[in-house]
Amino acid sequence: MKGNKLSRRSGARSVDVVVIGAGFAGLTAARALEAQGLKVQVIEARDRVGGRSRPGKLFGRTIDTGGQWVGVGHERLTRLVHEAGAELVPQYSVGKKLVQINNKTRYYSGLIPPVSVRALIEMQFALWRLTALQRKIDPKVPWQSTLANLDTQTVADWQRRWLRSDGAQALFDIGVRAIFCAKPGQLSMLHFLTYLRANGSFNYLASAEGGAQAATVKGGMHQLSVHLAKKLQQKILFGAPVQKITQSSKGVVVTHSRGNIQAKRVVLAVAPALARKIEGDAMTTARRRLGERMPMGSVIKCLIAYKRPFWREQGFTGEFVSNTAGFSPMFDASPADGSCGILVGFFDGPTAVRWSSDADGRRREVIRSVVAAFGAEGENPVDYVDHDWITDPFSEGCYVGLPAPGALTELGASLRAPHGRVHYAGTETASEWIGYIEGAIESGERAAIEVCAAL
């Protein structure tokens, strides 16, 4: 859904409640609240609903340019394509996997792709140990947990202490850049560990049978949102970046790019990174520097589409990891009649910042990654579409804000709790599947029933 007419429009002057972002987490709380009889205006910067998902077309199919996945355990997301009345397909995993380390192929199947039998070694006795540490978390207080201390070394710290050889090295900086699109030495151990707890474990994150990417969307997951702005009674003002909150005795007053609204609740769907950026009253001293330490992470999200999956017919998933081709992860995305062959996959991390300014070359980077896991016919796409999120000036990065060392103990409180008469929700303020869809919804429920209570 863009704004056409909606954009054009003011909005409403005077509501009970102000929901600032039109991602799932502020659609989420405004369904909410607007079912128990409160007046409800959502704002938004972009000229559209979802935040960061995000629809595109390819070869002529609609596909996602923003999160896609559904995982195992996404009870929220799962009820709402059933009630959208979409369709789950399960993510393709017929065949074998492939893995690049220092430009050696080998193919696989299950979780841990082939090395050495130390680096094999080294990796089971990490993921157990990574297991044991991450029970001892609370996400919702990792800052209270007897690991505080953790929130001071980086994951590389603790990885240069487990991990010795370099086939484990390897493995584990890929699986960790693919799920925080950045590098270990950039994240704390404290949110390391937070993030895995309230996700299940770093298997399941890694995982596409049983795990985080289990599923997708026919038609795209973008649909849902669209699903839940039909379903508000105050239309959405779109094209409309808050600029300022104040607050007062007698309410709030949000300042936007084409007006001003006032409220007696305001809830705050937007990533803390983002957020810092609103000025008055919106927020603490202290949770305004956990924005300034909490940056996105970084990504490019590709699509690039063959008149057939080819790499079906070799036997193989489309599932390919490497250290040092730039498009990796890689994953099957073709519909499931086969009717076209469709690999999505990331530029992510440091690799994501080398590539953001070069978009010819990352797309001959693309079909270079694709050439070296599945052979020459990848040297001949029918279409190729990618979203660059780092210079997305509404998310400045994906998937999600990540503190940097220290920033948990020092600011963490400040993630959630209320300010005033502001609320905050977003995926980085869930307390279970952060960083995931799951994680936005539940955050919007929350919120939600913050609101209420306080009104």
The other form holds:
There are 2 protein chains.
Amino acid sequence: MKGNKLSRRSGARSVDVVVIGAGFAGLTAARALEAQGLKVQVIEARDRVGGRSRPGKLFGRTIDTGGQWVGVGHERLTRLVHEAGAELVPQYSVGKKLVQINNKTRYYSGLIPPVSVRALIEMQFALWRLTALQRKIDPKVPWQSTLANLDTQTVADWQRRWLRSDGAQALFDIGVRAIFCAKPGQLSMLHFLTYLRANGSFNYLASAEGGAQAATVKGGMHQLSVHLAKKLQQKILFGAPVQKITQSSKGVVVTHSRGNIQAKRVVLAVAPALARKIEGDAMTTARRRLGERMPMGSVIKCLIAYKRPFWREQGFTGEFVSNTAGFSPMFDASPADGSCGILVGFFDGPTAVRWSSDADGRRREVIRSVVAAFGAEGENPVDYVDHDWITDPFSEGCYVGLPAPGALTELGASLRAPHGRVHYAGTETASEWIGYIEGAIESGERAAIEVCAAL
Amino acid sequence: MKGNKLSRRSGARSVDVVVIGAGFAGLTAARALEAQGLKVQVIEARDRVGGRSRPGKLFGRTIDTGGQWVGVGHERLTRLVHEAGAELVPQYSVGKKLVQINNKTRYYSGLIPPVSVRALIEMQFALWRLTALQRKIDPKVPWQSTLANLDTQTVADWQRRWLRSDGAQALFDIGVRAIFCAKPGQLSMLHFLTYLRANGSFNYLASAEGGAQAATVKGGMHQLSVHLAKKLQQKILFGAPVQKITQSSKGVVVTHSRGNIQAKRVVLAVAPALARKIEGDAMTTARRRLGERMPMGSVIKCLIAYKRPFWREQGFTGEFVSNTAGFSPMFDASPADGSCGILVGFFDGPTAVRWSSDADGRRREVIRSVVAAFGAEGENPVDYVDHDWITDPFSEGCYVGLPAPGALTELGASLRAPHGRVHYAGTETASEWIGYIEGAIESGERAAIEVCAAL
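Could you switch over to the form predicted together with a further copy of the same chain, since the one displayed so far is the form predicted on its own?
Below, the chain from earlier opens the complete complex, with every other chain and molecule after it.
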């Protein structure tokens, strides 16, 4: 839903609740509030709904240049898929997967990656250890756990201690970068464990079958935000970045680029790193500071199309991970009927930053990586599209905000606590499925309940 | 120098060099460039010069609500003091100093703080160890050092390993918070060592006599920025935050809130965390990302006045440090003639964030701390003033930007490297005396040389 038609409306002057942000969190909150009979206005900086999900076109097909996968157990999102009349397509995973470590490529089927026995044993022990640690954390209040001191350690530190072999180090690195779009050395160990706990486990997060990348939505994730927006009967104001929020005992005034609006309550449904830029008293100093110490991950999502999914003919799933190729991880994103071949993949963490200023270069690097993985046929794509989430001004990165070491214990308590008339939503504020669309929806539901209880 | 008179001027339309930021770095660069016969325009977001130095009034005296001290070896700043006809006053340090650890207050004279012998030995070994480590780092390129991997460790990690006793832990904590306005758990060990190396040593940074707090400027630090600005013959445009920088092969256009200006080169003399907000191509994605991962420290500076420096009469220097009192460290800032008593001190790190939204509360906390340190006479101040640097929109904190773990090795190379026609200054880009006014001046000189070489 482009906002061209809608954005000419100037929006209401006074409502019960202003919802800032028309991603999954904001739309969910708005819909729940409206269902309670409240007058709602959604204000969105972009000219579209969907936030960190984003539609695109490739070789005539609608594809996702943002959030794409539905994980096992993502119940709210699955319900929404059904409600919207959409269809889940299992992630294609028939055949061999490719792992490239230090430029040496190997393939495997099933669950056991082709690394040394020592690496496998180390990795398995490390995963057991992580599972034992994450059990001690309540993802609602990780700063209260007995492990809170791990907030002053990085994941790299832990990795150095428990993973010694090259193979295990590399597998762990690849996994962390794919999950967080960041290197282990910048992540707080407490936040890492919180994230694993909120999302099942490291294995769940890294997996297609049975994991976070289990299925995609036929026709694209974006139709679900459009579906949510339709239910709101055009109460969304587009192209209006919020500049200031001012609270008083009587109410709250939201000033945006095209005017201002009075409300009883506000739901601020944007990532903390973005929210901090709003002036006035939308948040405490602690919440603002948290935004400053919780930058978004770095990622460029790329999709490349071929006439046929030629890797399938060679017995490959299309899955390729590497600790050296720029473009990794990579997955099959072809239409279910196999009528053309599409590969989707990411530049994540430092490689995303490196290729951010070079659109031509990264296209070549994508092709180079496909050739390295699946052979010379990769040289002849029929279409290509990408989206650099780092330079997207209303995202500043993806998939999710990453509290730097020390930030959670010092400032985490301000993440979800309402401040006066302002309530916070967005996947960063979720207490389960943090970082996923499922978490965004959960946070929107929770914020709506908070607001209803307060009104 | 308030900008009221100057800010009515609209500034030039085209110059050789635009300098963004009228702190010590920008003013130094501008002056050096003008001395080379170049046409310069300085653009400043605030209505005053001085950046993170800032004048104030207390009990009829001019005081510093920002940068205040001149350290031993700060040669450029000392030269500027003499050039401006100002006078250095040694930090008052006659008598006993107070150390409060876990609410137990003790006093001492000389250099040896009153903690257990075990704590003293641990502390001494730790300082030797730090000295040995910092020697291996070139503060120009810490990411190239053999210790670069320490970027993925926090200072808290190192502290846990080498300091076991409560006393040593507490002293180290107090020192780190006073130096960085942040807790050890959020600091990269590589950045910590770089900072120590660039500024002599941990002891130098924590010390008045012979150290970074050796002297103040009679009449206030601010007169030095005013002196620099006078030399620029009103070529400063005030109240004009820069919004966008656009480069081409022909030149660069700087768009600010009151117009735009064409130049051959730009010197961007603001902290990376602030610079990142400028749109356009002022920097690479890596430099922008570095700004996002280099938040400013958290500090509120407070000054409180009494009729007499009554602590001197009790034999105290006025120096008080504590790991529990909100208001610590505290120093004597009375006029040289002792005509009234002034104490200066800080809420730093988490305590600054906590008291940021409560101006009345922190005033009471300052008085409570003075009473705890120097007795009941502290209850009757005659004047009080503070400045919250966290919520200051054109600083976002003080004293200095702090690269989070992982940021220096991943992105540090972009800190000082010119990008096209844009050159970077500011104390964060200094290669000696990083974080100090001395470093700001050094960076301004270096940027001016870069620009002259390029033109």
